[in-house]
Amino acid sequence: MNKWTRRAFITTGVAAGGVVVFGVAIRRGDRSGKVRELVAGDGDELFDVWLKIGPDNTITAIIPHADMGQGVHTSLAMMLADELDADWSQVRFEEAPAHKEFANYALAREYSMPGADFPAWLIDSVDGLFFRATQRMGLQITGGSTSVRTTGQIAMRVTGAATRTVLLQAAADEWQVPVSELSTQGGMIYHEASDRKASYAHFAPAAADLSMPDKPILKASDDFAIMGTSLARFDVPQKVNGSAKFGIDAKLPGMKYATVMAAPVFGGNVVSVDESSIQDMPGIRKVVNLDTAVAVVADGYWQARQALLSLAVEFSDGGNSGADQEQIFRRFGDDLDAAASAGDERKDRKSGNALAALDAADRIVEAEYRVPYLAHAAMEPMNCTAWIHDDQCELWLGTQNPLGFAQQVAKAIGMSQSQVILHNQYLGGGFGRRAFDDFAVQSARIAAEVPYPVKLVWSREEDMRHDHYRQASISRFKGGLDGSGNAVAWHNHYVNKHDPIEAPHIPYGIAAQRIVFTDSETHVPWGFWRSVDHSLHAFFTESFIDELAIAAGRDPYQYRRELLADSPRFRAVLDLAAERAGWGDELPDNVGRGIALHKSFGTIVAQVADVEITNGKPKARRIVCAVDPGYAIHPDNLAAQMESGIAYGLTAALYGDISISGGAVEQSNFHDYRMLRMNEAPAVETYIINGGGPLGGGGEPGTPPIAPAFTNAIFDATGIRIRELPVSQHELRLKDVEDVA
């Protein structure tokens, strides 16, 4: 489903929800008897669905999150524990399964209706309305940096600490003592006056028949023990002595092998097929026509890659045969043109008469920025392995939303939901990619056809040409000057809107503001890419308000910094990468230094780079980073995210170029779609601001500003302006030898 829609559905069953919430009463409710067989073992109790607490007095956090890298599973244990004032060392957690008892409806609500504070008596019922959309929508999803701010702050923090007062009345309950006279630490509960202690394990089975408050009061910041602190992650032994499990890493008995040819051209079928042409070679079992795409399954990946290549296929185009990528641009541009013209442009932003300030101003100031189609290109390429026996189908895969992608195939196979039962692994690289469930529907199709188990495998080139893109987009900008240099007008004209809404918004305190856009269709299938559309805007906006900066003689830092006068967390976190990265100190002649600002799902982000031109070719050498989310729950975690996030934007800022010719892609694997290599990494220093906002995420954050800090400094060093990404396909040269020439 489009994200779009669910916002838009969930918000206004919210807006519109007043009959349901306060005449039939819809409340989330006790769920944890629906799913005690599903996550709870012997002597186990269970407090709502995301704690239980066994006899040896274990505390085990369940969370409905996917780890793909980013720690979640620790970052939320941890923020139950602490609420929970529990012993660290007795904590575990276990991942959600994919069950509608574990549809994510705190994600939902806070995505929706970002710090809403709701009484105690209507929490109950908000929170069922919403988990009866997320039950609907099959959402359990892992993305958009969320897991900390929405199911950390509203379902493991509430949880917790809801937890620990049914533990206290157990307790006062079985001591004959006021509930004020008892404390909790380390999982215990102690009576001073009476020298009693117990631990939780004693009191949970009459705790657990005991109403939980819906809004428990939660710490302060000052308070925490275990938040703000850098624990050891509970995935990285496992990562580093191989016994991780990834999707990839399935085995089953008499499992065979299968992979996958679509139809190059997005939008085509298969036509024919004639299996005459792999007939006799070696191990293949069986040909599966899935409508767009064909599969073979062997008895090795290896023997179906070569069977697959050797198959005699006819695809048709689905039209978009003629689709190329200058051809997308032109679209692009011609539909900017005609909606300016027509005045029928839609609205993003508006503040004050941005049309009357540029009439106005002594000097305007154009631009039009680019950016190309990107791929996720995770390390590990799409897979799943499904295996239907019993009249249930089974699939183990690694996916950024297991209830989905169960919802799904059970449509897909005939089944019912409760038929599917999906083990969720280790991700091997998301980036929003595995929030598709394209590859598992293929896998639970393919295995619909044979009765043994099939591991499912995408090639390299199949995963590169049949990804869900980071849509190609052009931006256009004028800004208005006075006579001092100072900005008076910002419009800003771009193509296709996506998500998050705010992407393009500026903190800047420019008063005139007419931000809009123009939807302009491809055939191209769009998808969630790191930090969404954050990653093109941040590019756009931060390279635009440094040529503002270079326009009015001005320092790019102080100018920044001068229209932030009214946000103080903004200039905090610019001072303090500015500082650290010693701005205005003197550079060698072939290095650069640019900055960026921005912020993106709750975080600001500021980051300086410092880039080297040799021979024309540039290298970050240093990227300064610093960061406001709010709260650091896990700083190292938070630190490895953006040093994370930087690699990742750094290598689509310098090579990422997804290209469209005769309406398929042109890049088949990374000796066309280059990733940034070790020796090409800069020295990546970040420093944390706990500003005491709202939360924010951690996961993608780090992306947005590096692209435009690096290009900035490539302009610091060479004078050119970069307007269009990647970076490679530029040749540059710097300042002295150009004056020279």
Given for the second form:
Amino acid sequence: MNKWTRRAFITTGVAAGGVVVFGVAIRRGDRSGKVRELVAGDGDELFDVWLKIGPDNTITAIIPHADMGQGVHTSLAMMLADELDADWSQVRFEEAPAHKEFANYALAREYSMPGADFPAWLIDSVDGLFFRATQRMGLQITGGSTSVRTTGQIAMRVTGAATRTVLLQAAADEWQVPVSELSTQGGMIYHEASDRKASYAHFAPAAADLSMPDKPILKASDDFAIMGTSLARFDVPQKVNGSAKFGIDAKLPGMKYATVMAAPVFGGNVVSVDESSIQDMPGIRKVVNLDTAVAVVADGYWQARQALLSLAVEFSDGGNSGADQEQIFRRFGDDLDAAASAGDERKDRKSGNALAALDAADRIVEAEYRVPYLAHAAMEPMNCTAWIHDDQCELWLGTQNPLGFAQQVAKAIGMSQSQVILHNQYLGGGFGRRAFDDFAVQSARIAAEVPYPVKLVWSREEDMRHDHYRQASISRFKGGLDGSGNAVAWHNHYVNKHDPIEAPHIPYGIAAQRIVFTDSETHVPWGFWRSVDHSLHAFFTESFIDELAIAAGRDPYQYRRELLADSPRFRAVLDLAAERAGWGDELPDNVGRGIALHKSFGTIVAQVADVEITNGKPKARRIVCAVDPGYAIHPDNLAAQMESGIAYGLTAALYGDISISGGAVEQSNFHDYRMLRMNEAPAVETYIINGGGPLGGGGEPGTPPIAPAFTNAIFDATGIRIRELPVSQHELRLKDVEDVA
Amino acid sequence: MITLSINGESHAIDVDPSTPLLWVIRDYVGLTGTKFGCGVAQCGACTVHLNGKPIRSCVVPAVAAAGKQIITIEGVNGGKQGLHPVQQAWIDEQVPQCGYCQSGQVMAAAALLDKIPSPTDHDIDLAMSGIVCRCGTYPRIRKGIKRAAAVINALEPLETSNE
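Taking the form predicted alone as the starting point, write out the structure of the form predicted together with the partner chain.
Whole complex next, starting from this chain.
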């Protein structure tokens, strides 16, 4: 189902300076089924990927993804270069412009989240997984840990291999020898029999006239020369000397600075603004009412910020000022109760008859977990520079969704999308936040009021209070054990499903499972947050399986292991983490050890956390992380992403808590929305299994298992089961101390 | 009008002297390597050296820096060709991810090594815990500092003998 056949063809052109450009256009061969209406009326798509070969044999990969720290420019260029047999020292990259020729964004608006478009390249995939992904992601979206496994696999490698094929054909034609006698290495083509060699650049113009093969043969992993190595990243040198340009670093002639304050209660609006309240302040250029927010434009950010703080402005509350955090959780609980008693929970996954299995079980274990809202808190506060001139709107910013942003900006200022030119810069952290275009739309609307470029910079307080938040949630479990303590039933009912749909699913071979959910949405804006629903469900499910193991009187690692008899890849990852961590070794009295296993975005991750409890405070000392992404294109980069995902998830587990009071977010800055710091950061050891099969993602899968590994370790040390995050709100005492008392 | 010495260059700037140094460096002098993260000295992205000491430029009024030597990430290598050993170590250990906090990290690490050429883990915790990295590059920062320390300690006798 939803299978697409691929027909690729080359499009070429000789650009200025003799640069030859190759690309693979991907066309749907199958117009049946659900997607038919999406493509009706459209011809062949233009595509996502280009490859340029310069006269000096420079190979440039043009990459439709933003770098937000995940090193994707390097990893994707490696995939292309390897299939091409390029000389890595000659490989460069360019980020694709947000331009209509890199996407067919007329497609499938109705399937997109607001502001996003349908990613043409994602459709052409080996299974329906990517099709589902397309429902929420636009072309050039950087998110869902998709860059390597979709753009890389489908586009970069194919482009590299297909281009190599036509280069070889061009050489065979010129030298009048069979292709089979030719070989390629380091950007050169060799004919050993006649001792001839020449560069790709030499053959590129002739190759450009040939048609690209439909299905070029891709290398087997044993033949990889570049993939699977840890090459130095392109972006690192600029990031150590201050020269890397982030959105906030845009500089334009005559540029002014703006900052905004939105109605503190979500859903509220600006009721009145008294500009006279700041008329005597220096450097003020303009006050702009943006309906839901008010902006001050000034000669410098500081002047704008000071003026905004002094500005007399009144906001409405959208009828939401009664909402507070306890009331929200109470409502979640009530909605779960109501749905359970009415039997109208929504079905998520069902196998066997869990209700009957629970009835028949020897013992039932029950638990309720909850997690709070979370902010992204990217280090670079939201910002966008906009300049409306010559009938166009230029934007400088960091975005995970350039085309979606351009579309929404165009709509907001009454332009067509082709009039919006977006210059994507480095992202000072994305984590999902920079897929939401609110700040870009604000900057364009401000720019529409003035004749000069305006750099809009949000304060940290604005960034914290007007994020799109990971949802708060409650999840209830019932587990049934037989007389030997084996798990025979798994029942899970939770509030507020977003995606990916498989996030609450478990890898364990429990025959009877019933996983259901109930919607109980609030007025708090929702957003993709690194690993999305996996961030909560891994905590829920991996804590509860631990509870079942403890209830059964069994070792939590062995208990999981036995339930993975039919899932050898999961078991191998779990075993590796346990083995490298020294599972079962004696630990000091004040140290606990916990384990967790979770698959997300196609990648299986197991983590073992060693947590020391000192004066009631937990500190993660060491995390052992085993990961199977299918194949690690750039092992060091994958390890870096595991380290990063662990720090991000551990921060949330320890401290992350966005709470609502009077309808608004209570937290405002890093003093009350705390971050993990150097003195709290664990040592992280990452071990990689190249397990084969489809490639998994890298940016997100490190995050989900860390919270339960951490809290399971706390249980091991203290006997206290953390069922509500963050951990910092719990009082911890060592088990032995408790026993003595 | 206020006069600031930044990376050895004198800048006369027409700005309210109470403006935080961060915004003077970024918006008026135009050096954007120093980053805005929180505005309240909680994250350290804005760390620069003031007479050799690491400070949070988002809370230091520009006037307080007048007459002192300000060094930013753009000048941390002493205006020489090539990189400061901390910058080189950051490349060798592939420390940065998004990179936004790294100017602050490099400045804090350089100041630490100036003061303590062979820092212990505890020294590193004390010196670096004020600089938040949301990408969690802390383990690599720690390795990078130790690598840079080794390089600096190996070089120093040579530099001394050349004088």
